[in-house]
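Just the one chain here, the form predicted alone, laid out as structure tokens.
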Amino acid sequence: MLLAASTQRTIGFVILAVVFIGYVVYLILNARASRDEVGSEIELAANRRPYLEDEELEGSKLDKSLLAGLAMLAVIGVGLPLYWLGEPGRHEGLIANTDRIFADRGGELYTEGSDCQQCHGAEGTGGSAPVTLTDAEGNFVATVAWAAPALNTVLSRYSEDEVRHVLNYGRNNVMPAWGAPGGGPLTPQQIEYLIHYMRRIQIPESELRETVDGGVRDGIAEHLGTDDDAAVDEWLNAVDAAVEEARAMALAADDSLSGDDAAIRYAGLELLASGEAPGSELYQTYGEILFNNPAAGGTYSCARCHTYGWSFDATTDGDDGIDGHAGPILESYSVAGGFFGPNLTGGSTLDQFETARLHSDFISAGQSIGATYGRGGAGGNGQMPGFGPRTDDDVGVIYPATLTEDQIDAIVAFERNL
């Protein structure tokens, strides 16, 4: 390791040259300038004790003291150099020991000290938790199985401040709060466990797009009526050429576009937002199956949060998850009309966001703690996730995108015509 090239171990090297080339010179120079002492004192005072006599003190006595500097000098000019040399990878060490310690300790958190497997389930892949519902006067409505989002790419879609927060003091009435600050058990310590712990289970890219790309073909499916994964592919590559033959007219309508493909982007979805280029509304379809894709729970979806009961299976019966109720809690969806989320419908979006790029610029950021967004969105607690790619700065980890581009701007497409 020590004689591995690098720039460090080269500056060391440098230094424990020049050290010992320097004292070689001076016991040269020393040796040339050597002469034999006088004495100043012909006779010892009385009131002095006999001391070695000059011969040994100026010999024996003096080659082992020169020895003995010589031996620190070695220690200072090899030693500090190469503890230097090696100071990086300590400090490297403790930091990522201390994060596996944290890890750790969140881990037995996760699974046993605050059993948040119960809902989220084994290392956050999602799972449910069983929640009463009220009604307005809190009489007992009904006992549901509530859909736990996948916490294996919670970093993908909210800051490790966000999640924070959430531990801190919970989210929607169903999560409880778990930090000392909201009333809950865990000390903040404890909450810097569990969010070590969540760096650690986060999914690799690839496995994040076969999760929510198998939710996107199961409903593309169930929207055809059929299994037929050769039928869903082909509806899919329709919905490609729609985007590719909004770009082309965008193009065409403006050459000025040339050469930028993000402008190119955006004046496509203009156009297949507004209904104007071939194919928008086969799109806007695509737009609503990612709107309610089922994935993992619903974790990447947006009707969690922007319809009511969508997260319980609300038009189900009984048999299906709901305890003492007679029957369906509704009788159909008010597709994201909204509930934890603000309500989509009646054209809220169009108000919000002026253009379909700054709606697909948020949806890809999310909202951020205390910012504003849009035309008049207040400022909250960031609990809006971000689902494009996000970069944590302060742990120098870029996390991936929940969503592609193309795939937010279908749903982008779907919210402008609510």
Contents of the next structure:
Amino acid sequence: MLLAASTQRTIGFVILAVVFIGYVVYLILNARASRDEVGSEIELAANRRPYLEDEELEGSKLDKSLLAGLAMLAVIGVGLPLYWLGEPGRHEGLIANTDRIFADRGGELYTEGSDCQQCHGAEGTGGSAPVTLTDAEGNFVATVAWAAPALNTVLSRYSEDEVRHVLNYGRNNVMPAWGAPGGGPLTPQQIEYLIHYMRRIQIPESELRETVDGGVRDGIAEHLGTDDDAAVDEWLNAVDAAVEEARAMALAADDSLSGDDAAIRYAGLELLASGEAPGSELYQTYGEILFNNPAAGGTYSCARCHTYGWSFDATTDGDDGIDGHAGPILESYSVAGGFFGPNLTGGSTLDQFETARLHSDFISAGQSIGATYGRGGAGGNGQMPGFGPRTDDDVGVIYPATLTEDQIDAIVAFERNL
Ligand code: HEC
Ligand code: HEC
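Form predicted together with heme C (HEC) structure, per the form predicted alone context:
Every chain and every other molecule in the complex is listed next, the one we just looked at coming first.
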């Protein structure tokens, strides 16, 4: 039988036998080594203390041991479930802690490691980058201050994947490529740190609204040629009234719209865009002011991507913001004539978007990576921002809208007349 067994079993039996024989030998040796006690225990040896009495051992001593055991049992019985109850909290704490560490590291890269701060300002409030312009032959034209957008609202405009794309590849040779895919110095992990940092610095909706509306008010004041707040308020009220009137007109023309707020909104917009509503011109001017919103270096404008030269003030008649160059840099410029984003003039948006509603929806949602849009919009890299609210399911956050529905509609009315 031993022979038939496997090698492991054989070895096992051998070990068992050795242990067994060893044990027997130990017992025999131990028994032989033991001696009877010398003398009797009737009298205690001089070097021994009397032990406890039986009454005590079986009474209070035993009770104390049992009580101690009970206490230990209670500690385990209560402590373990309590520890278990705290487990989800510990898990969340770990995630929050990881987020915090990532954002801290991103913050270090932002301020020191990669100098984002130099161009985008402390905590991403926006700034500018020195850019040297050259002509087609490569000759020096001018050094300009190119507006660098605020990043403390960037997650309202772009998904994190879209932000990652800009970080990896840069943009227009003025925003450097940082990620390895674009030949930049940062690892994918460091790009993640920066994105976590951006999550941290996003400003609350009220602050975003204040910034955007502040720029709009500046634009209106410039348009009116006055610094008078009351005049700006009055102008904005007139815009609201124009919208109300257009909606009333739309409803009067088609009472099947009744009760459907969205349908009334877009029917009114169609009238304001086509010029049929009395307040159309005013509304389109409002759209133009929004298109050129100067707030935070033009972060919330459309012109920074759709009008070449707007980001370095070359679209003004003077030499504002231009270093070492006398007179306007560009001999001419074309409003919405296209730059990073396509040319929007010549009725191109009418071709792209059959209705004002589709046009408005596009500006609200922006273009997502790889997705097509309109009639012939190709799937790009998602660089046309969304100006409506953005829900980020991964992070579980709703980022506030950059522009209100009314503001988006006004830009649509303006663009459909370019
Ligand atoms: C040398 C200046 C400079 C540095 C340094 C720089 N950027 Fe930029 N960045 C720009 C400019 C300018 C733009 C706008 C490009 C344009 O107008 O085409 C931009 C655009 C961006 C955008 C797109 C935002 C939008 O709304 O369009 C993001 C995101 C961004 N930068 C993040 C960063 C981060 C993060 C860093 C640091 C790793 C960084 N940038 C470093 C100049 C810079
Ligand atoms: C950061 C740059 C950027 C900004 C800011 C921007 N756009 Fe764009 N826009 C683009 C790009 C790029 C495209 C082309 C779509 C693509 O490939 O992602 C585009 C496409 C469009 C189109 C479609 C044009 C066509 O014919 O296909 C419209 C309309 C448009 N933008 C309107 C706006 C409006 C309105 C705003 C301001 C509220 C705005 N854009 C702000 C970059 C920008």
